[in-house]
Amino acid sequence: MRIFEETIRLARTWSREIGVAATIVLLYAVLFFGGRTYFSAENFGDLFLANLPVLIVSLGMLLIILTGQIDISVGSQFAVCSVIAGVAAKAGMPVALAGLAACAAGALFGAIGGGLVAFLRIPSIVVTLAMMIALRDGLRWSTQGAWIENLPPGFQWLSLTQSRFTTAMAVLAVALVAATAAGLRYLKAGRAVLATGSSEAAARITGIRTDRVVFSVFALTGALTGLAAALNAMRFHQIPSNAGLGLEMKVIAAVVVGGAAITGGSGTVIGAVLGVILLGSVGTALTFLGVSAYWEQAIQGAIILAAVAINLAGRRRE
């Protein structure tokens, strides 16, 4: 009896994540009967690398949304950090330092936005919208739309083979996911993030410096965006100056589809990961099933609306 009750309790606790996982299983079942070539190792490797930046940035976006804020400038940050990594590598900087330069630039952008939101109390949607436009237009003006070319030989794939690079990135992704989940669950800082989003006033009463919490999650998300940009740039011979278009919508959608409350205080890392897997699989799945790719955004939009509706219904029942 106790086992049954515990199973019911866990099912209720993880209902949103279970729903997303079930949708992924259903999608893959359809693909199994309609396009088995989807399950090739090569396709899964390409799919993983294509969605790795979304996964990394989603971990940071989850923290921001948990505090009740939002950042729609990550796509523009991603573009700038990609170019910085490429320019640094061309200037003779070791690949590792070029990646660190991208992370530092991202952290700086995040800190600027976080500071305006946390300490000047400007709404995050306003701050990050302004940064999104300023960074994108500033990059377009400085590069004149030109791509970064003639990258050093050791830049692509980190001088590894593509298969070894994919394996290394898989290990890194698991480490980042595990660290984020452990931090939210076991660290005081993680509990402060959840408390800030649940009730900022109550968090302040308990002694939590909510302004520092908000500032920190924005800076951390910026650093993760820089890391994602550098790793993505290492896949190619050239770096486009318009990278990251639509990235902000992908990561926000993945976090929300994974069950995070857009109002803050509720969400899980596993939910965000499942959201990335689901939304990242849709486009490729349509191609393998012979469906027009123009349906991708419509299907993703329907998934997002369904996730938000389920989330709101669940909160009302609570």
Given for the second form:
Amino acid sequence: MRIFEETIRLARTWSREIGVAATIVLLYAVLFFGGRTYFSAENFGDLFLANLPVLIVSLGMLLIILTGQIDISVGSQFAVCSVIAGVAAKAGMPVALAGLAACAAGALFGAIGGGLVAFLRIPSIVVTLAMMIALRDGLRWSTQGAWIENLPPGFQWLSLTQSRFTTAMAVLAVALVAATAAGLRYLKAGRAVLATGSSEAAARITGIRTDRVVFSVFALTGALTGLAAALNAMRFHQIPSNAGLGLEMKVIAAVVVGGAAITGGSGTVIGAVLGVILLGSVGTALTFLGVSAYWEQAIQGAIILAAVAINLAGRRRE
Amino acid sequence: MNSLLKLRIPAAARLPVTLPLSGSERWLLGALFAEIVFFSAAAREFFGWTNFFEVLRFSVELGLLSVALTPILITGGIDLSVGSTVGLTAVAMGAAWRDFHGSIAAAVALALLVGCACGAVNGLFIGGLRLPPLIVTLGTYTLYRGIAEGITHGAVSYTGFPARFLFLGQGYLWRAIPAQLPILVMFAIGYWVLLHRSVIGRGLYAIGLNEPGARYAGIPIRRHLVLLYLLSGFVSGLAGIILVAHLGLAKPDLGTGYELEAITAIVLGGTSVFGGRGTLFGSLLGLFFLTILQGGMHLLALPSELTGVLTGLLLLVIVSLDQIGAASRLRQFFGARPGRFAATRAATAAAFVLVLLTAAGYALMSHSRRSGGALASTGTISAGRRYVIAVMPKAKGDPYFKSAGAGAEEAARELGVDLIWDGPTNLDPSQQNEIVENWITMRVDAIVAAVANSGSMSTVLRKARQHGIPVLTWDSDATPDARDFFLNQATPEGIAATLTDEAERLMPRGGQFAIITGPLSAENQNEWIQCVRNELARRHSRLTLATVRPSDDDRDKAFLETQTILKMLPNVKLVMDLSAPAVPGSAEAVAQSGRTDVDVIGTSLPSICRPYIHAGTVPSIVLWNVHDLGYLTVYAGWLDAQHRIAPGSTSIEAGRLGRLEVRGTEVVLGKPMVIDKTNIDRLNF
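Since the structure above is the form predicted on its own, I would like to see how the form predicted together with the partner chain looks, so please show that one next.
Next comes the full complex, and the chain you just saw is listed first.
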């Protein structure tokens, strides 16, 4: 009986995450009967690498959403950071250092945005909307659409082999996810993020410098975006100048489908990761199920709505 | 102290009466005024009734969306699905009119009904089930666009609407006022009454400020929200109908990105996305500010992407100015000096505004330096004898059109003409029309356009010809009566035939192949796919087309799609990419999979395919000389501006390209080239 009650309690605490997980299980069950070739190590490896940028950025976005803010400039930052990584590598910088340069550039963009939000009190959607347009068009203006070609030979896969790179990325992803989850739960800074999002006024009264918290999560997300951009660029020989179109939508959708409240203060890392897995699986899953490309987008939309509805059913039982 | 407070508060409460505009509205009005003065001084075509009404015409669809979204933002909600609703209603209307042979009134009614249904779904989820608006409309944003793409298979675009319907989008009342303008005015007034003069409106502000409070006050929150989202769907539907009438065509990708543009206008107008603050007037001011900025920049022949940079910077400037204002309002309100914090913030904001304005100024300066003073030379358009040739690529920031642009610049230097090279920066089909309208107002000497949607562009190109401007098309054609000549680099049939030749050469024993296209609703690529299908049928080819997948012109998406095709359809031995960035994406996917039995071909640029062609993953690509094509656009535009291409002539002399054949009204550049290992290093684009 104790175990039963305990299970119920756990199910209630994690109802949102269970809702997303249930949707994923449902999708995979359909795939199991409809497109079994989906379940191969190769496919999961490819899907992992393709969705790694979304995963990395969504960790930062989760923190931003937890503080009650939003950042819609990550897609544009991603494009600029990719190009910066390429330019740095072409200028003769060691590849790892070029990756760090992209991170630093991302952190700078994040810091600018975060500074405006935190210290000048301009709403985050306005700030990041402005940055989204200005960065994207600024990049378009300076490159005119040209790609970065002739990258140094060690650029692709960071001079590792393809499979070693994938393993390294898996380790990195697990480490980042674990660090974010643990940081949110056990670190003072992590609790400050949640407190700021739950009630900024209350957080300030308890001595939390909420403006610094907000500033930091934006800068951190920028750095993560730079990292994601550099790692994504390293899968290829060339860097296009229009990378990351629509990345912000994918990331925000993953985080909110994962159960984070857009008003701040509530949401988990596990939920965000599940959200990334669900939305990252859907596209290719539909191809494997033989759905026509023309109807794919409609079904994706329906699945987002279904995930929200399942989420709601979980909440109603409480 | 107590009595002092009592005295102060009524004084503060009277504030809105003495100052009818809020802080951000005043700043915005000032900025709008400054903008108008600046553009009037810089471009003399700017200040006049014709241009004024043209600007208004382009504001109607976005204006309707902004009007409908403002109260939603005031309740603290958001509706991201409005742009997709525009696309869906447009398609519904087109289908009702053409496929089901309904009358135009029935089609309009059906479209409005579809708009209402879209709004009702949002309203049900948000108002009825109380789900977060951002995520619900993020879902329906994808859903509605997806349905529009699904029912048309991306490919259909409906045209041929009757003239009396097109009048709604293109006609003039009393020869001056755009026919759709009264609709915007009507809805703006209606919404103004609803929001600012009704009990419901007060309720909406209350919901945005404090929802639990509003519930305790007995405000029917659910009913209000359902009403708002339903209305938003209806108005989006109406905007969709007007857009169809305006462009003369209905396509599933109409209205792409409109939600963001409308939201930009609204937040610029001082509405808080957290709810409780904002006015309809502010939103309209924000919208006019943005439309005038765009139009003005085009009239000054500044590139569209610079408009984006300036929009971003000015958005921050105006919002920061509001912050400076906030400090002084605080002082009025409390009758005391602002605290150290507010003062510091105002000072920082002021410093920041200066930095931003410097940045904006620097961007403008460095542009005019880079383009050799195009900014200064626009004033002399008709005074000097330097011809102004306006050339439009289908999209800015695409490597293909960048190569063409380099060729165009070469010709402009050689001939000593002023080249305006500008085009859309996004997928919105109406942006091309808007730029051409501005070129008509500028009275350029010739327009040479790469047409993305022939249905909508033909209308505006015809208008340019009526104004006596020579019009040519390149890359892809408009309807023949909308232009003098088409610079034909290769027919769709020719491209399809060459691609099929290559495919058959690589797979002599037949088999399956897959096509990866650009966006599903790209008109050109859809035509090519159809031509490839026809070619296969005509030759009784042993090749079978296994699947068609979209890449959205994104290298990374093409990469993932190719990976999926390789795994799911192991019999596919050839991937044919019809989008320039897709070829390197597919090639990389094939290379990484280690499958040596799969080849990649397609239409792409040599520069981005070079490593893969040398490695053998891509045996060949099919293209024409893009650099020469760009050169020809300016050269032919220059000839036509001087009426030096006589109708009926069979050839023209085109500078370094030599003598080119003219077939009917088509200037033929040459056949598409097959680019492979042997000739790629001789090409410089």
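Keep in mind it's a predicted model, so treat the numbers as computed, not measured. Each form is matched to the other, and the largest set of C-alpha atoms that superpose within 1.5 Å is called the rigid core. Numbering follows the first chain given and starts at 1.
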Is it true that Ala302 shifts between the two forms by 2 Å or more at the Cα, once the core is aligned?
yes
